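Starting off, we have a lone chain in the form predicted on its own, written out as structure tokens.
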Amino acid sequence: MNVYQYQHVMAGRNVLPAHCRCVDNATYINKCSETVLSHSGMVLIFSWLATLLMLLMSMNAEAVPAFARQTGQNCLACHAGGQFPELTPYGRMFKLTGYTIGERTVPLSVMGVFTANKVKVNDPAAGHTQDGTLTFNTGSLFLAGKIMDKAGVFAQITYNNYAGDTGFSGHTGSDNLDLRYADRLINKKTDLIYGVTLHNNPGVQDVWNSAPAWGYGVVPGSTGTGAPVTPMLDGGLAQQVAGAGAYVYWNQSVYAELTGYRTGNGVFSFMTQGNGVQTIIKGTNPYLRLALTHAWGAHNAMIGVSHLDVQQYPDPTNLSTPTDRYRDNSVDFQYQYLLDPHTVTATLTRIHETVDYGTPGALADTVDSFRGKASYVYKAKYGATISYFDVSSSLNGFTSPTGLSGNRGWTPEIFWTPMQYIRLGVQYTLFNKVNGVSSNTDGAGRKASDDNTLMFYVWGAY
């Protein structure tokens, strides 16, 4: 495995599951390990469930994660029929302008993921990462609010339980964080809000859904793609990097942002703590973005571009090597149908990266991306998705057993919100292709439906 395909499935360890990982040279491609949900795994599921619920059920209405604490709002007004991290538009417009809307509260909360997975068909050289029952997967604590009248801050570290290819070593580190000092003008004729930004993901800063870090796959144990190499836009500098941006806003409808990307070491190693092979780029890495917004009765749609140019070091220990170039370009898109009791979400994003290898007479690499879902919840309790994913690369910079590349397939989910502190949800990733072909995609007669995977989560926060 090269520098280039393992850089992008470290650092993109967002966008694959945490128990997954790249196996050899001849038979890369990220497995999920087997997970069988035993009869005394289903008894302890459902006692942890009903203890929950009853917790929770006799908690009072201020006991809400941290922003509604600040706010004074039940979670439906920022997170779409209550799905978080799904945002409304009231939840965009408190990302943009701080976190500041409403009073300075305690400004911690917690989450805690648990989940099972099943693998149609267990691949032994994947490893074993789950122990056959309803698991504990990660844990997040979060420092999140107001700081003053025009700053505020979403800060998250995360516990990942999941730290070896066997049993449970587990390990803590930074996770997304966005610091923002931002200000609001508004008369008559103009409505402009202002900020910056300092951040650790591409895409993290951004307020709609169709970013990658905020848009598909974000339960944490959720299969993903399954690829085993993703654009950088699509998690490949995901908590290695700090970056500093200022965006506008003007009257509603449109939003435009630079942001400048460096390695997160130094005085800004509070923000990639904990994440293993440090990737380091070489000076300041350029990001744009620019989105054009429109609402209109119970209806909001946005159309979006960005751009993000990076230097890398392909050795991240030998400085003194000429750099690889990515240039990821994306386009996408977001409408949103909010009326109770319905609310429809559905986003489209595409990415077209080029890599030109620093080494002499290395050909070029372009890595593509495309991705959709839509999501329909009922009365903020009862919902469904439906993802699509398409993942190629032109394979000069890496092989793969079958000498083609592409991992494309399906992942719907039905999921039940019984109150605004936890979701309970499974999903099924069924694989149409995983390196270009549907059939003997290792090489020794494994089919790319044998990778499918069965999820049953349980998502909660306070």
Contents of the next structure:
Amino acid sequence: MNVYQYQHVMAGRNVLPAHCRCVDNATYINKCSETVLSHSGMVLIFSWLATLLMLLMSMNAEAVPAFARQTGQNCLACHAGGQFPELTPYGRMFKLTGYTIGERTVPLSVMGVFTANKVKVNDPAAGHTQDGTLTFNTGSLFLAGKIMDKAGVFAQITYNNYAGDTGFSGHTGSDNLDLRYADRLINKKTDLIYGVTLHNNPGVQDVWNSAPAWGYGVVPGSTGTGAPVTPMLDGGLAQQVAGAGAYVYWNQSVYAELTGYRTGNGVFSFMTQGNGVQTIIKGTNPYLRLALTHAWGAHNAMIGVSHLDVQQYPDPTNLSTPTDRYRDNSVDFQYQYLLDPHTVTATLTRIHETVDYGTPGALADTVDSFRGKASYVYKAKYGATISYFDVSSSLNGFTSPTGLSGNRGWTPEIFWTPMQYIRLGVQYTLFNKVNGVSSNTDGAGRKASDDNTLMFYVWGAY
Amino acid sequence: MNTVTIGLVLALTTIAAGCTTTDSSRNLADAGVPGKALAQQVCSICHGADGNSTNPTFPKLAGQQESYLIGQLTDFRSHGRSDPAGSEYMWGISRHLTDVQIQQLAAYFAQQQPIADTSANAKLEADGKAIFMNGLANQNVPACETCHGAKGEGNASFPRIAGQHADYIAKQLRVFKDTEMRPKGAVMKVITHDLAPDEIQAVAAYVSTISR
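The form predicted in complex with its partner chain is what I need now, so please give it after the form predicted on its own.
Now the complete complex, all chains and molecules, led by this one.
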């Protein structure tokens, strides 16, 4: 198992992994692919990416990731201190106005991530490359940019070496997707952005980094050790659903959004392909988002709330059973200070989930997640981040080998961005608690600190 | 027709309808988009719809001399100005602007009402005012007001600096002093040659508070 492992959280109840969850604190590309690609398929994809890379490299010096080509601007115009994917106020407006600023251009980009993981004490039950070997982790192809004057797209297909449960098999599937149309009514006194979005991951449409879909780091994380149960809003429906939503952003102060999610099958299956057995949810499931923002001098801040209400069939092959109902409420906060040569960013995200099971007599569960992250970047080149996670749940439908729940720890990280398309970093995740305890976390003598993981990564995009 | 089909038809109709006007377009490569539309749809994100930016990374453009704005946008477009703030943000924005759009953009921001910063450090600003009004004779630094006007308002040949963000003024003074990135501002290289860092901070602090 690994960072994209499935959480069979309903042990004894789920025949199939209905609730696919990302499992550590350093996950940007939320996905849980399961489609195994053949060896020839892998070669084909590599060849394709290499050809595309050469094609792009043969273009002019501004031929950088698609959005930068579209605007002609440096990545740091949209990404705080050059930290992908964290957005500056301008980057947020670029997204809210439908990815349409600039001009139509070749809407393609590629991204690759190499990682080396070293787990303090190797856990044979959890994933690969725990010995520090530098390994190709994920590669993505982006279709991103202005489509029409007021409509644009961000769509990602990801090849993930670690999507499988065993071996070095490659898995490819739809990743984050956000298609939107937006318009802006503005004069000196009023500024109203309104738009519609079609996307495949609750929160991926958000423009703040405190949304779980974007919040936890630049690269896929480590090995899957210390994997907690996480709320549905934290990737539980990623690339499994189709969401159609409408939003407004008034006077750059108030953001409000209403989105409905349906199962991503049928006409919407292009948004969920290659991501394992299709999760089935009942009808249209609402998501509400409200955020207040304010900017002063070089500072800007956001405080927001969101609510997700999902009815999911525990067994997607049997729709005659009652659904389980997941109700998530979150409060999140983001702060940024952006003035060359300094970039400071901080996020806090608190999610509380209630799970009411459809099975008569089954006791309800709760899941609580708290994450915080603070970063400093100097001259958009040298950066340091510290993040904290504390995730726990009740144990009625969920199980734990210790009879307790709760994962808690820290991840300090330093990174270097020698040029805007390449980033190298080292992070160390320290587990204070796994399965609610610091020692004997698996019932066989393993300590929480045995899961501590050192990770080195090289991230590149073009 | 099921709900999904109706929704898709409505969405496509809405999108198509939005494609027919240039008055609210964000297309930077369409010569038909009026300068005012670009100013409000794109430039305003960093510089403010009224030209008074919030973040000091981005200069205030409100009330700026029209001729200066035309010169700067033309310079960005031709890569004649290459300081980081210019190249990282403005080269791309300006690369396909037409002369007409540049003139319209300049006119739009020149007509806006500038808002100065409030006083934050009286001692520093007083030191800056002395340099602004009198220069530093023993360092061959002339008074800023000689060219930029007694109130920093500028004229056809020199830019308005009154009310500009202190951080932006200080950074640009260092660009003039230490680099060749703004060749059309070469006159400032001589003027800033002997300015010490604390003197740059002082004069920038004062300039940011000039309200007219």
